[in-house]
Each structure stands twice: as structure tokens, then as C-alpha cells.
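Have a look below at one chain only, the form predicted on its own, in C-alpha cells format.
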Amino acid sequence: MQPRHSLQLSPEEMRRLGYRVIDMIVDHIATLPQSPVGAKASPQALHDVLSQPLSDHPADPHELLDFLQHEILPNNLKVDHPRFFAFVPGPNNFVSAMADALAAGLNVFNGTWLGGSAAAAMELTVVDWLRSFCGLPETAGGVLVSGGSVANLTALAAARHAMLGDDTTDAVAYLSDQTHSSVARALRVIGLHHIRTIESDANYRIQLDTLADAVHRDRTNNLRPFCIIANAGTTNTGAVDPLPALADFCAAENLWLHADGAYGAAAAICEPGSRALTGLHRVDSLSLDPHKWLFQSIECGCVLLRDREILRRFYRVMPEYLRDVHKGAEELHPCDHGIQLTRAFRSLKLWLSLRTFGLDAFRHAVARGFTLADFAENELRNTPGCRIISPANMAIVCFDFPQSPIRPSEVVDKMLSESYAFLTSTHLKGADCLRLCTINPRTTEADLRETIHRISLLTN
């Protein structure tokens, strides 16, 4: 046996150690149906579990993972559940977490071509898969980013410096109220002052009359409008704003157009969603969530750039300890597209699980989303008492029940006691409801048909 102190485990103890935890992941996943929802702990119980002074010797492996079977691991929702119907659900594969623990345990550096080359390669091979899914043109192309936020990101900085050569004086960007907050937040870092929330219309897309209006207002306030953001499937509706009008106006405007489809873009690849995101392939710049809608482990995002060259413009620093680094022309570094040096091997899981499966697998699998949803809205069209306020679109339902005495959060609340099932709440044009997201191709009509039962009792 090793001696801890040398920080490492014979080959024994770490075939033993590995195999128990994939039995704890097979396990998981093998019983999800069966299992409850997950739970949330109080910050007073998890401190006081937690809270322990760490010793200065070593510890059984296998007693730390019974401590984390008992205290910890039932303590956090599972996303991955069939019947987590809240926010975005994260229904990742095994073959997923398989290359993620590949990944980490060979510790993959994929920050540039000489530290990871295969690795670099493949990223280039995973992003225009992704890019080929959205229709985007060969020009375009990106990289494998944490998620969505980070995309969105990386995506409006190097929209800054395209358009505005990073001087944000007076600058405007645009987006409407049902826009992901993540945007704003990157507004924000990249330094802009001016952001216009256009409202929505009935079906909560941007109102390209009062954008166009608003665009016009700045200009002749000697404003500065650089950048209108799309929704490719908001959160709250799954609502996809009118792309190809939207893009038609950029280019009267000379606007830059990204499209937020963290949530939505990956539905590109089977029949409904395409048709619900006619457009997208005219967008200057996209973000993408795979650890979303293409079913990856989290974490999984992709920000795409229709030219490619302004992220390497933006991002590529050569400081004199990467000298060796950037020998060969024809070398593509991940590290000159974006934020981080440092990067995961995250396409392999992409890669595995899409080569495994096969693209067809994955395309039945989103367009379930959207059979399920449809399914939701009628299960709830007969359901007494029950209000669609918003129609299955892009998998998301929303709906309340306007005479009952419980509010919507508290609808949340006891369906997390129960643990059952869960869903969120949300508010839309002035009503707080209820919200079903439907993306996990585990999900049964027959837990569809439950869930909305007790929902249906507990408003009663």
C-alpha cells in the first residue's frame, strides 16, 4: 500500500475506489425513475454537517463516499430526473460522464495545440458539428465554453470589438424582456451603459416595430446602437424571437445580431425545431448549450462566431513564455478564442456519446421534448380549473390555476416536499404561473400525467 502522504493510491485501491463510483453512478441513473426528485437542505443543517476541522491524516476513501451517499449527495436535486420539469433540466448520458471522468483522470490540457493537439483537434471537429447544426456558414466556427453565461460572454466582447473597436462611449445594445439574465450580466462586464429592454408581444418575442423605433430614437440622441440579442427559445416560454426579420434589419442598420439560444439552438437538429428556428443561420454570433438539449454532463457550452477570425483577433495574447506555443501557422489554439488558457478536454464527451449513439438517437431525443410538451398542454387543457398562459413551445408549457387559494410558489414548495416531482414558477405580463419543461427523453406520459394530477390536487 501507498503511504498517503504521498498523495497517491496503489493500483488496487484504485481500481476499487473506481469501481464503486461508477456502481454510484450506474446506480443513479438506473433508479432514477424510481427514486424522489432530490431535496434541498437548510444552510444550518449542511454547515453543521460540514463544518468539521480537517485533519491532518489520512482517511478511508470508502468512509468518505458513505458520508457522501448519506449527507450529501440526497441533499441536491437531480437534474437528470425524469420528472424535474424546472428550469432547464440537465439530462446528461452515461457514455457523457464516462468521457468526463476519462478526461479528468488523464487530465487533458486543451488550451493549445502543442499541450493537446488531438484534443485541439477534436474541439475543432465537435464545434463544427455544431456549427453544421445551425446552418451556419463554413466561415463560422468557435469554442467549447462552461455555458451559456460564459458564451454569451465571450460572444459580446468580441461583438465589442468588431463593431465598436472596444470603445463603449455612448454605445447601445437591445434586448427584450423575456431575455436570459446572463445577458445583461456580460453587458455589464464588456462595459455598456446603455441597454434597451424592448417589450414582448402576445407570444413574448421581441417587438421588432418598438426595437426598430427605439434604434432610431438613439440615433437621433447621437447614441451609438451596435448590437440587438435574439432569443433562440427563451427560458420562460421556450419563445424564439422573429430571426429572419431581425437579421434583415441588422443588416440595414449595420447591427451586429447575436442570438441567445443557450436553451433552444441544439433543437436545430431534428424537424420541429428547425422549423421554430428558421433564421438562425444568419446570426453573427450564437451561444449553445450541449449540456442542455444535447443531453452532455454539465459542464458543456459553445459560443460560435459567423466569422470566426474576430474571436482570434479579440482573444489571442502571445506573451513571451508561450513563445514555443505558437510555432506553426496552420496550429489552432483554443486559448486564442477565447477567455481561458487552462481549458477541459470537453468535446470528448460530445464526441463519445454523439459517435455512440448515433446523430438520429439524439434527434428522436430532442424532438420528444416537444412531443411531451404537446402532451403537457393537453393533459392540462383537462385538467379542471387550469389556465395555459402560455402554449407548448419548444418543449416549455406554462399555465396556473387563477381560482385557486395556493400561489404558484407555493405549489413549488410542497411539490419539492413531496419530492415527487418538480417544477418552477415564473411571471408572465403580469401572472404568476406555473412552468413545465419537458426536455428529458426518460420522461414518461405516464409522469406527465401524475404530476399534473397532484399539481392539480394541491391547488384544489
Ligand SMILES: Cc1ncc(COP(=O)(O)O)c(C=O)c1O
The other form holds:
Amino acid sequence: MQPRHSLQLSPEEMRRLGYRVIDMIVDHIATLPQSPVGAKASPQALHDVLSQPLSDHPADPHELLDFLQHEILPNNLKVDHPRFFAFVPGPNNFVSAMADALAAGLNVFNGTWLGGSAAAAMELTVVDWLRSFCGLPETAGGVLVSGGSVANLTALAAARHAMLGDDTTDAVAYLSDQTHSSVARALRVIGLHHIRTIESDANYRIQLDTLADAVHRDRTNNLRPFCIIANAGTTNTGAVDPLPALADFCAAENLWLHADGAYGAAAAICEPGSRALTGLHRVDSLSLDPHKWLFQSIECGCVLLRDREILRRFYRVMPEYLRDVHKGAEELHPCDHGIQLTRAFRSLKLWLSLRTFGLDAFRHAVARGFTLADFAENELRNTPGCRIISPANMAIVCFDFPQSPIRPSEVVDKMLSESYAFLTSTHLKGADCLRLCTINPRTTEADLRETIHRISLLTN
Ligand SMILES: Cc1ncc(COP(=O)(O)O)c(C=O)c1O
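Same protein, the form predicted together with the named molecule this time rather than the form predicted on its own?
Expanding to the full complex; the earlier chain stays at the top.
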């Protein structure tokens, strides 16, 4: 092949490659129900196929796609598969994927109003939709980020600024033993050394009395309680902490209330979700991941602050080489509200897919997750030897087979090698158990019935 020093393909070549890529995506989606749930290869096996030295010379991209299709991509798990019930599935939608392709193809810069005014305006619109889903006031706002981990970090760093003037000496944060690990990591990043992990109750919700005792004890010891991190849908069991009581407590104690709704907050758009999330509108900051329960392609998270100005006060830095950027006060610069300057046009996928399908379709798709978890719980209750550890809650159900000689983690391994369906295990109050997360609206009752049947065969 001729060298291509300008890194350019002809329009015909681009179309041929692009259509081939689209065909790969459509084939992937269209054949999901009858395809394996994916596979995990050994590091050695993947190293062996990928470790050729990088050539100085060009190759045919179609041959490279063949290689990817046959040797590489089958070694990923398909988080969008209707029988992928592990961790938090990623049941994205095709429109969202196409929007990502468009944003990448046009290489839109979404850091400043000058660089991408349309992108910045669309982000404002979309973030405002998310704000309204959660019932936060119109003064609230935020930005799109890569996902829940960065959303938690972005919010907690801003909270530190607002509450502590960035001085973390003797400052204390409170969370439950069910809080996602990204929160502990975020607190470590912002230099917070005192973290109180409050034991959760029988329903995996933070215990208010224990929390209040811890705050008062810390005050007595001249420490500086500053923030409570509430769960708006835990990863383990879907538990939602008592948000109204926590909001009352934070108001009385002058504490910041952050809610990690990376998994659960999007459920506020449907009736069962909004019931479970009562009080969500009272938080000071919130993480919500559209790449989880709003069916967007990875990466798409959102951080919302009740007072969006706090984000700008903390994150805005104005170097001389951006002097042409900060002109009109009404122009919003996404880079002033988080840690990224060069940012992807993430709002496009939300805008295009929410507009294409309409909010009602999204509401039904989220509500379907609740229905499927109820169905799964019922099937499990009718499965001999099965014990429900945590009943269906925010589309998650946990269970075990107490008499089984096979441990949950072995069930996981066997399910992976069968590749019909996939789920993962966790540890809840001293018990190892299995966990199903049913947020994929394309999962059928038959998928769940057969998956549970196979699990019960493995545990016998
Ligand atoms: C409750 C919760 N918080 C935070 C996160 C981290 O989100 P991400 O993986 O998008 O960074 C997750 C991920 O599953 C989660 O379930």
C-alpha cells in the first residue's frame, strides 16, 4: 500500500470503512439475544495476539477490522447483552452510539463557548433535563463527565471548597458501609483523612442514630464534620438511604449532603423510581450516570450541584492563552465547571436519543427494570434451595443457595464459561451471595427464567 503521510482516506474509502463499521455495530446489536454473553481471555492469550511490533508501513483497515472481529472483540463481555446481569449493565441504544460516532467524526471541542457554542448550549439543555428529572431547583446545574467516579470527585471537591475553603484539616465525611468505592477514592484524592463508615441497617440503609452519634462525637472531639454522602441506589442492593431525614439532619448540622445516584438517580423519571427516591430534590450535590440507567453509550456521567455557581467558583481558572474565550458573561464554558478542558460532545448522545425515542419510552424502559427484578425475585423464591438475601430493589436482587456445595464465585466462573448469561457475586452482612441487576429493557422473562434455571442446576 502507498504511504499516506497526510493520514487521509479518500471519500470512497471513508464511506466503505464507515459502512463496514456500522454493519459491525448493527450486526452486534441485532444478534445479541442469540449470541454468547462474551468471554474473558487470559492475559497471555491476548498478549500473544496483540504483541506484534508496530509496523512503519500501512495496512488495509478492512483486514485490521477482520482481525479485530475474529481475534480481539470476542474477548470482551457484552455489557449490553440482554442476559448480562452483572455489576451495572450498559444497555445503551443505537442512537446514542451514532451520536458518539458523529461527535467523534466531527471532533467537536466542548470545552469553551468559543470553541463549541452549540455543544455548550446543548449540554446546558441536557443537564437541565437531568436536573428537572431529579426535582432540583432551577438554580441547580452541572456538567457531563466520564462517569460516576468523576462525578463524585467533581462534586466532593466543590463541596470541600464551599464548606471548608479547601482546608481539610480535621474535616470528616460520613458514608455507609454500602457506599461505592469511588466515593472513598474521591475523598482520598481531595485529601480527606477522616472518613466514618456507618453501619447500614437490615435494609442496607445508613443508620441515622449511629450517624448522628458519630457527628456529635466528632464535634465534641474538635473535629469538623463537613459532608454526608448518601446513596441514591447502592451498587450492591439498590438501597436508597433515607434522603428526607438526611436532608433535615444536614440542614440542622450545617453539613453538605451529596448523593451518589450514579446508579439509581435516573430512575426518578419513572413512577416506582421517583417513589424510591423521595427527597432526592433536597441534596446539595448529586451524581447521575446516563451511561447506566439512561441507556447511553459509555462514557456519560453527570454531576449536579444545587448551586451551580459553586462549581464555577472552584473550577474556573483563566490563563492568558484562553483570554479570547472569556468574553460575554452569559456564555457558558464547560471547562469552568469541572476538571477537563478538552471534552467530548457528550450531550449529543443524550439529546439525540431522548429526542428520538421520547421521554415516555425512557420512562417505560427504566420501569421495565423494576418489573424484571420483581419477576426474577419471584422465580428465585420458587426455585428449590434458593434464599433471597435482598429482595428486588431498584432493579437489583441478591440471593444464595445456602445448602449448595458450590460457592457463588464458582457459579460466576461457570456462568462465564457457559457464556449464556452472566451475573456476579457480592458479600452482604457476612454472606457471599449472587446478584442480578436487571436494567436492560430488552431482557425477556424467558431470559431470566432460563438464567435462573441454569444457576439452580449449577448449585445442585
Ligand atoms: C453507586 C455507584 N456509584 C459510582 C459508580 C462509579 O461509576 P463509574 O463506573 O461510571 O465511574 C458506580 C458504578 O457502578 C455505582 O454503581
